[in-house]
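The chain that follows stands alone, in the form predicted alone, written as structure tokens.
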Amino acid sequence: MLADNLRGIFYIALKDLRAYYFKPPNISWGILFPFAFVLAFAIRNPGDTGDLVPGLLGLTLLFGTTSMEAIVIVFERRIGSLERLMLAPVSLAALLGGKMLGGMFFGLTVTGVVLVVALAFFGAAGVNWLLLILALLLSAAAFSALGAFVSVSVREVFEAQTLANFIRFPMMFLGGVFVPVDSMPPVLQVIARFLPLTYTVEALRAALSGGSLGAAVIDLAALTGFSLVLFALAVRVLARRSS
């Protein structure tokens, strides 16, 4: 059964990279998207670019991994192609953890082409990349889980897109990218504990800085935290709708 549900998220997450990410609006939504949002706020606040590269990797990672993540299973449930899918000797969690890892590799991707160009700019001297990995990896599961979530939590595209931007546009402004946490009023630290891409900005500015692992050990237990929970609710969701 093991071996059949690995199978079974392997072959998942390759027909829905070549089904539904590697398509030229994605790459643009993916990777354009967040570069225009913080190419607006630099021109507006010129300073140290580079202190934006944290919060634009976390954005090119947020919406490259949703980006169809976040719709396709509610599509698939339109067509019915997602009852064929359920019809697969495979566990539901292994159904989510196909969809997710589709989204995860789509994501990091994109997300790789963005980090090689601001390396070149800024050089990688210093760069934790243990830390660096392991924060783009469970900030992609993260995000990842996030859009199973609203696409099983949802009837029609248009339902879950509007969710899932509900979601990800109060989280770029209050997640870190442009603004710092701790400068924020203490009710928006508050509701920006509760954001996923707080912990990844954070998390991918220690390890650009050459911060120590055990520095950003609070932001990896965090999404850690957010990938177990969304998934689980996920997984819970499905089975209820599928029910």
Contents of the next structure:
Amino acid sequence: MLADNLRGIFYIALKDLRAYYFKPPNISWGILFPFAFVLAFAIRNPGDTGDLVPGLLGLTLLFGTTSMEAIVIVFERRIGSLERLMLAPVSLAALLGGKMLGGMFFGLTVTGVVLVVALAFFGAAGVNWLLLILALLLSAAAFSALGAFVSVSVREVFEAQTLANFIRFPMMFLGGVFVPVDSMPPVLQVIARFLPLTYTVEALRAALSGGSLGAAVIDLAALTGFSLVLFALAVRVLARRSS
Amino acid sequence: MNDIIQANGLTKIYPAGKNHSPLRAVDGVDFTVRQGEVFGFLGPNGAGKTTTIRMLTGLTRPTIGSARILDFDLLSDLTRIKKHIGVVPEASNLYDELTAFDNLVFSMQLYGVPRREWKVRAEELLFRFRLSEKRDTPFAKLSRGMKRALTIAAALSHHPPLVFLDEPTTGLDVMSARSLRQMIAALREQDVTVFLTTHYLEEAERLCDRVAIIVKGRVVALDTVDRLKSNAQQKTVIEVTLANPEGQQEKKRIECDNGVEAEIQHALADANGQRVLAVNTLRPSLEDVFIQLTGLNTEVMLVEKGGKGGGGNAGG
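Please move on to the form predicted in complex with the partner chain, as the form predicted alone is already shown.
And the full complex, kicking off with our chain again.
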């Protein structure tokens, strides 16, 4: 049973990557969109460019992970091919795990490209690589779970796109990407604490500035919590809709 | 011969909605399917055929009732059942972006077929279903008949002993449907048990060893096709073909309770000098059986889902 599920997770992810992810529109959306936003802000505030890197990485990961993830499941349900996966000897959790793994891999790939460019520009001295890797992995998991939750919660592809943007765009401005959370009005600070991107940006900022693992333990724990809760909710919603 | 499927009181009730009361899509269905047979579920659209398959394959949970499939309990051993069955849903639902070959390989990956068998098995299935030339063609670009054939091939990729086919030839042209029926018939020779649903009477008559007729969620008859016909036949029906001197033919049907010879003699005496070309004993068709058992006009079998009329592929 466990072997069946692990196998299912792997091959579902592989199939999704081949069928959906590594297509030019996804790559351009995943990389160019966050880059364009950050560039616009950098032009406005040239002195703060280096401070924008954690936010840029976080945005790239968010959009790279969720751009297809949020619509893949609803799309496959619409055309009937999700049923093929549900007929296979894999659990619903494994099915969603495979979907998430595909999104995570793609998001981390495009983020990796941006990371290499950023480090080449600003240097890699003082980076806490362990913290950086953990922050990226847990953030990818949280965003991917968010995308999966969106995808199982709606019936149409346009609804998934709408809901995903409804969540991502406010997160983009409240998650500490452009403006530090501490400098926001108190009510917005409270809202920011309920957004996974906030913890991503904080953890990546700590990693890139050489901060210790302990300094970001709350961020990593929050990202883990988001991943597990959103994943559990997605499994529950899919099970209910499927029955 | 083992029973591959044992269904006991299977019932599916959909809860009430805004504009409708609770719906009993399947109502206390009992049947068994024997190893190696082609078992048909015959009924009009909306009779509960697809819902029954969805329950047996784990896509939806029975509200009441139980089933054993391949000696596994449907409710508690569903994953084990899934490993040993192939399912061909009503829609050909493989992946448009993957080629015919890749779709088959993906199916084998999901079901744990060893890697060393992927290429050989995929090539073998493509050959068997006459798709070798379409090996590297994306699924989206295949014809409807080819998509259907490939979907069946994918369901067989992991050597399942039991295959579920939901309306396998619906929407296909005559030639494609005929070809597909031949492929389905060939499965019996490989000792694969087939459970198929259809609303085509001729398809059930040609393919199935036993047929269950389901109407409004209930099985109204279950037997071999021959016995269903025999049970429906209350009189011997003789058809005499006569030809007049000008060569015009006329067929006369005579229903005989007893004394067949006397009836034929009477008919021939009324022949008015016509030649007797043929004397045939007619047996009821499955259509006659269906009408007799259900009281429904067979036009209802031709209504496709969505309320559109017209059949797809009579014959084959």
